[in-house]
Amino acid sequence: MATLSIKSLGKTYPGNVTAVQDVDVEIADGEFIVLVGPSGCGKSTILRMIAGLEAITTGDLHIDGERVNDREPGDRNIAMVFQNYALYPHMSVRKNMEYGLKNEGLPKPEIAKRIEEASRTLRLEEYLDRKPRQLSGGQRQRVAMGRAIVRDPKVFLFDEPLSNLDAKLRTQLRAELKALHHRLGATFIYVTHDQVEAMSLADRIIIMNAGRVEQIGTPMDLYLRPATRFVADFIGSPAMNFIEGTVGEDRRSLAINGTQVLNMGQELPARAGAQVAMGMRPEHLGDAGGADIQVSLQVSFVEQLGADTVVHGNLSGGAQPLAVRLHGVHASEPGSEIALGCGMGHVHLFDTATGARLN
């Protein structure tokens, strides 16, 4: 088991191309981190620099308190499971187990050991003897995930390895993952793009956007207090509603639309005339009776998910989109108006310009 520290971690490319930038974070003995982010944000190649695929270009790493920025990846007790499996395909499982044990000399008697434990831990013992090419994917990634298990790693470092699995079959691994950082009670580092498997598998997820850190907390910090617009709108599912808007002279009002003023009930942490954005999640939109912000939503189209409805449409008056989620089967035709509110506590407000959170 191991902590990291990583300070002011950077990675710039030939033709000056910078893909990481002052990259800090405490990573604690046993945590589960997950980095997510768009396409081409940066976490993959942390975790390659992690790993020592990729040279650091400033900053440093330190692994239970030791530099490694100059160690050859073998030597930094790290076992890292792609997206791709990259399981030898003329060897057995079992083999494919074995091999990097072998090539560390550990005796037959301990490689056997560590085999069997693993193949246990993952539920392999009757999938040994085959090829990959006889197993699913599933069970090709658990290979591989054995396959790192054998070593007895500090860290693990896991880049995407659900992404090629069917939905249903991601649900299951995800909760294989979750179980088998339990037992290990290893370090876990995971990139992925999919912000639901950040939310379910984290105890810590790093939000990076081009190249920096949006924001570093719990599952939970991230979806209550998003730091920026931009967290705000990739934590959630629908994305959280964006209202754009002028604030009034008292300070207490929101004008949108050019022609609509939303009472606020309270003073805004924004000088009069800024420009803001204000953030409401579907799920915290309802009835309008009694609300604190009252909006109205012309619908467009309606999502049918069985436990829950989305509604989907612009807001009233304008044409910024607009969605709610309602428990249970709702019908509501295309055209139609939905009087919706939603209490000031469930209210994020961001900076127009900046993105950054006002309240």
The other form holds:
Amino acid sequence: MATLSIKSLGKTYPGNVTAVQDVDVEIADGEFIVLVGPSGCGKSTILRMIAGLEAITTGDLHIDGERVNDREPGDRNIAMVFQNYALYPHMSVRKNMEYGLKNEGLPKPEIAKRIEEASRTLRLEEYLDRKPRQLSGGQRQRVAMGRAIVRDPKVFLFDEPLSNLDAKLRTQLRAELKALHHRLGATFIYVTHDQVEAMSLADRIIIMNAGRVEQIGTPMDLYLRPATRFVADFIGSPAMNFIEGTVGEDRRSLAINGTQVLNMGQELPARAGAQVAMGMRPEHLGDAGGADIQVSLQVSFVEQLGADTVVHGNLSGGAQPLAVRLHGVHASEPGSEIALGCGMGHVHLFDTATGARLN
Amino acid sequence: MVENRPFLTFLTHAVLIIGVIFLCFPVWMALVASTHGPEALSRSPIPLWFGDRAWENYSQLLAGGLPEAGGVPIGRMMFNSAIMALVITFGKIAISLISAYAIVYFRFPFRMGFFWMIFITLMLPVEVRILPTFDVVTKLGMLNSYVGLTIPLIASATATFLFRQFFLTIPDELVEAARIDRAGPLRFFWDILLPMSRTNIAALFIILFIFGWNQYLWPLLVTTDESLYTVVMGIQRMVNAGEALPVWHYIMGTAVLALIPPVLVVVAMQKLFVKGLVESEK
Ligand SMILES: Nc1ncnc2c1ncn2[C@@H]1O[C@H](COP(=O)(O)OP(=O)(O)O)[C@@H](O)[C@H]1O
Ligand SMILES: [Mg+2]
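Could the form predicted together with the partner chain be shown next, to go alongside the form predicted alone?
Zooming out: every chain and molecule, the one shown earlier first.
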């Protein structure tokens, strides 16, 4: 169990590729932190700098108050689980889990005890003498987790550990991982590109874009008050609708493409003439009656999901794509129009140029 | 293209059988000739079936020291060949494993330069560099010794290259997992890289053992002492044994005996090789 302090962390790869810059975050003991962002945004790079697999270019990393920038991975008291499992193919499951402990010079009875405990937790007892290739993907990943657990590290690092598994197994292992975190009470840092995974696992999410942190917060912080348009777009499925336009003279209307005008129920927190993007989540659009903002959706196709129906289309009379998520089963013909409304409380306003939140 | 037509099956089998007959005929002839007396082999229709002197020929050969055959006991020559082949094989495998390890896993100045230097030597077979090598060996006083016989043949670009290519296929994550598991460079090499390379090592062992066993030109150059003669040299000397007629029954017998160790190595290693293939990942 440990606290982590990351101060203005940066990484420049040879060839002047800046993968990560100015990352600042304080991680509390026992927190489950998820690093999320699109592919190539530098998530793995941060994790690997924490692990010590990649040298830190700028900034400081403290684990439990100790600066560990220059420590070898084996001396940082961390354990890592990789996307492709990275099990030693020629060793049995037991040997895979033992290897690090043997290198540490732990006494045999202690090693045996830890392996017994971990394999019970992960339901791996009957596979201890098998080789990795005789296991399924899910079992292999559990072995990789077992290898991490037996080391009893201060910090667990996961780099997209579930990405190679099928959807059902992913959901199942996600639950197991959450339970494991609860049980061990250790600090977890988990990398994924999947926002659903991030939302369901994290105590706090660090959302990244192009090597920089966009926002750090609880899943609900990110969902309810995304700090930037990027975050608003990334979190939530189906993605948030954006309507771009110019704020009118009275600051109570939005001119779209100069032709269509949307009337707002309240004054907008932006100066007249400002270019803004108004975001509304598909699940927050609903009955038009009496709502602050009224829009009309021209249907192009419908996704029937059973519990919900997602209707995709355009803002009537324009090309702005728009989607709405309706409860239950709805039948909508392509080409028909639906009148929708949204309360101001659910409207997110962003500066078009900078992407910063305005309200 | 895999087709399943009776005619094609017949044709492919016919081609294969003809090929096998073609390849096996000389071996068959050697086996047959080693069981006849000297007269039978100098007459015009050479016998194609076994004679009755197998026991006699082989016991004389193994008893050793036949003057017609150069006088060196065959056991001695087989022993020399075995030493030479084994030292070359183990030496080549060890050196190339270590150099491939250095080239793939360590960042040092001129790393690629060293790689290309090793790679370029692939283009120079023993025969091309034999004079300078001989000169060096002479100056180091290694003539007429096992050291001189084996050391110059140990460096191997081919094996280094093969191990390099194999190491490059090992995922980086595995190396990183080992670093987190506190495996230093030596432990990683010994506990992970070496066991993972065992199928490659087995395959190379076969190839290199045969390469070493069949060395002819180099032992001929560096040994003048009869006690260091190898069996391949012995066969050659028997063929050129002065004015007397070549003793074909002994020569062929020696050739058959010389075939045995490489065959044993292939048989023994093939099991390991196939087992390794089946056991290898995924
Ligand atoms: N070893 C490397 N050398 C140069 N560039 C790298 C290296 N590793 C990663 N990068 C670059 O750094 C950026 C971030 O990579 P990474 O951290 O792996 O992203 P993510 O894990 O978020 O997908 C990418 O643009 C990638 O191309
Ligand atoms: Mg990554």
